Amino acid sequence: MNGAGANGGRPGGGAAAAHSLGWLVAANAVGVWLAVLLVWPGAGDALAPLTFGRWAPVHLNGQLYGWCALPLVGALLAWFLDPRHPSAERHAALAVGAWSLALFLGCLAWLGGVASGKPFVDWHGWSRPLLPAAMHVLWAFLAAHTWWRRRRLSRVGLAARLAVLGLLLAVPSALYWASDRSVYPAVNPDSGGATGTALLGSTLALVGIYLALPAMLGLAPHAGSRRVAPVLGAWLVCWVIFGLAGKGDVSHHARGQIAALGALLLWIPLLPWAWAGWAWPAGARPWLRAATFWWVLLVTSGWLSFLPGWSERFKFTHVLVGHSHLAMAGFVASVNGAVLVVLTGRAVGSGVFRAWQAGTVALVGLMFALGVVEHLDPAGFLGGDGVARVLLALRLVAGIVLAVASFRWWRETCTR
């Protein structure tokens, strides 16, 4: 188990929340300006050349490397930062600012017209290394810590960390890799979407480091330990089903493909079941129960939207605005919101939590009706009038109410 930070928290926890918790106000508040550009087209002449395309990117990143990744950055450093390191804190912070500068030049280059074109992997040119340089000097700090506690750490404990700092390695390059305009995934022919296996492949990623965050937070196991064994052999299965789907641009017509994306569905009971074994403080409950629903909406959304018939209708609607949303300010945010808490030792009041949670589904449902609605008029949804006029107006409150929550929540958890 690590040893506490300041206020309780994990070493290097408050940098991470400090930084992640900017970047998601700074990301909302360009969130608002995208959807007032949505009601009022014309009030992008005021900020001309930064046009509604050169925003986009730096919502959409600010979010993902920024208030997505930085939690679970807190939480590789609580789990490999030297408590005992008098430097240990100062360390954390010139990890966290080396990836939230990498990611303020990112947004300047965004901005200034510089971008693949590939939503979330928008770096290129100059901004391209950037981002994995920042991952390097990470990596430079765990590895480091690593080394200097290698005698204090069990050898289990050790093998661990040396696995993943093996891991951790190979993901700058990949990124900078993905980044190459000419480099693209399968494909499904008949959606123009992401495959069956690519979506279960990436899902069962992320559900792999979601398992491994309570021992990474060094929470006490009540019943972990014991969940741990049908846990794990699970998600290797899953990841045998994986191995046998088909590869390459495959179409969601085919049965395999469904069939393999089925498999997810055992994840909407085993991943709270997992959490549950762990011993969670009182403040991150509640964002845990939260993330639970959340959870269950999108893998079944997921699965549900990747059938045929459905995919066609609404995959490139505001559906699958809708549903990133689900997945991003729903599930992740409350993974999120639970992965603070243990970081900084300190809860937020139940007010930014409700205003947070009420607003995203207020903002995702507006999401899907503005889908639906765009699926049966298409001609109407572009001319702006209607019912699409209002819906796109109400989206816009909800944003304001999430970006306000957004705020509050920075205050309350880095200024107190």
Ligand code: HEM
Contents of the next structure:
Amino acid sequence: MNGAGANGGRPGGGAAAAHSLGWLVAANAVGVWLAVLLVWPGAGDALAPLTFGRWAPVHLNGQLYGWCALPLVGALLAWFLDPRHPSAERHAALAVGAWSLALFLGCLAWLGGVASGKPFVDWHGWSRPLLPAAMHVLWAFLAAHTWWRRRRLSRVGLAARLAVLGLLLAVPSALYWASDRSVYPAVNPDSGGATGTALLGSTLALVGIYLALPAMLGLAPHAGSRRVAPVLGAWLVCWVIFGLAGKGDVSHHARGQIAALGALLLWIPLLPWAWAGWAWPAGARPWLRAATFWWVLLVTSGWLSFLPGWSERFKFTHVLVGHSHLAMAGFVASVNGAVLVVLTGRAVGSGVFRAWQAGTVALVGLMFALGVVEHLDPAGFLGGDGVARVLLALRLVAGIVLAVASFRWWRETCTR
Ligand code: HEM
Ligand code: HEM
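Show the form predicted in complex with protoporphyrin IX containing FE (HEM), please, the one above being the form predicted on its own.
Complete assembly follows, chain above in first position.
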């Protein structure tokens, strides 16, 4: 795959790649530590009072706001920044730097025990305004560059950017509000988890971002322009289904919920078909093929695990942890792999690609196996010396493979 990135990169791409991969390395190191603690719980005494519960939000949020989000920030910068502006790269570095600083301070807060206790919206106390503030910094740069290049943009291009700026303006306030301990989304009364409507909405929003990615990255639409209308139509129909689906605390036993979440099955072929309409550089294609593999598994298993009977069985087991890693370490990371190739104009060697994919297959497979063992013997799961401990130890090995692969990924992308 080396040398395939002949596109020369995008404005701000280097900064976004360096920070997102840096967070991947750091959050993976924390993941390995969590895995060590699950095999040898006594090892935690060495770092007391930094317990498993203090490190867990660092792992989760480092992966979500660092690794998963920053390549999308990079795509925004690529689309908005005025390539003729002499300080475009410095502005990108400042925007991404402010984001990373907020996340770093957030990590200090979580390690210090200042956390809301709500996974992924742990921002609490003095750390609550940090990321919203960094988002405003990013927004200000995006708006300023739109203003500077307003006369050189087409009418449609300018209108699209203004619409996105309008939407983005709401995000920091929404995050601040969602971090409130007293704010809770609708709850599925039979599982205590998310409702089908909520899962459909959040995944549809993500699908929308992933559909827009190739255009934001400035790829040429070799078949894209013909595919835009049917894909956009299907996406809007799904939002209508979302609008009709039951709101509030609805159970996964309700047929309407099962059917509504089933609308996502349509995207198994549609998302890869939409991506294939764009001229991706050669180095991005293996990552896109991997993303397609994970996408098929994710949507199928995600929907099946929502069905009555299955959901109750696996809700509080490692099957759900497996789902999270399938979604984020498998699917999102593979999409990010393709995005980073475009942003930096550099492709990583096939060694990194293969190690990441093989490590993730092992990690996710072991988590699903752990979930089944956990379901069969919940009481003997932790602290025993049986099969669960062997699986936890193997998961640690898979985690180390991923941690090393991420370090090489960072080095090959950012230091050559
Ligand atoms: C990139 C896309 C996705 C991401 C990043 C993602 C991530 C997550 C995360 C982090 C959780 C919470 C796990 C926990 O509480 O421990 C979750 C739960 C869940 N997800 Fe996904 N997911 C994605 C796509 C999907 C899809 C496509 C489906 C179904 C078709 C799905 C179905 C579910 C279900 C049923 C739950 C359990 C809800 C509950 O009872 O709490 N997910 N997902
Ligand atoms: C070096 C590789 C990794 C290792 C060893 C690792 C390990 C772990 C461990 C031990 C947990 C706690 C779950 C438990 O109690 O058993 C966890 C949770 C989690 N990790 Fe990782 N992880 C790794 C990579 C990743 C990556 C790359 C992502 C996302 C891009 C990620 C996202 C998550 C999420 C979302 C959770 C919460 C799961 C849930 O509550 O359902 N991890 N990880």
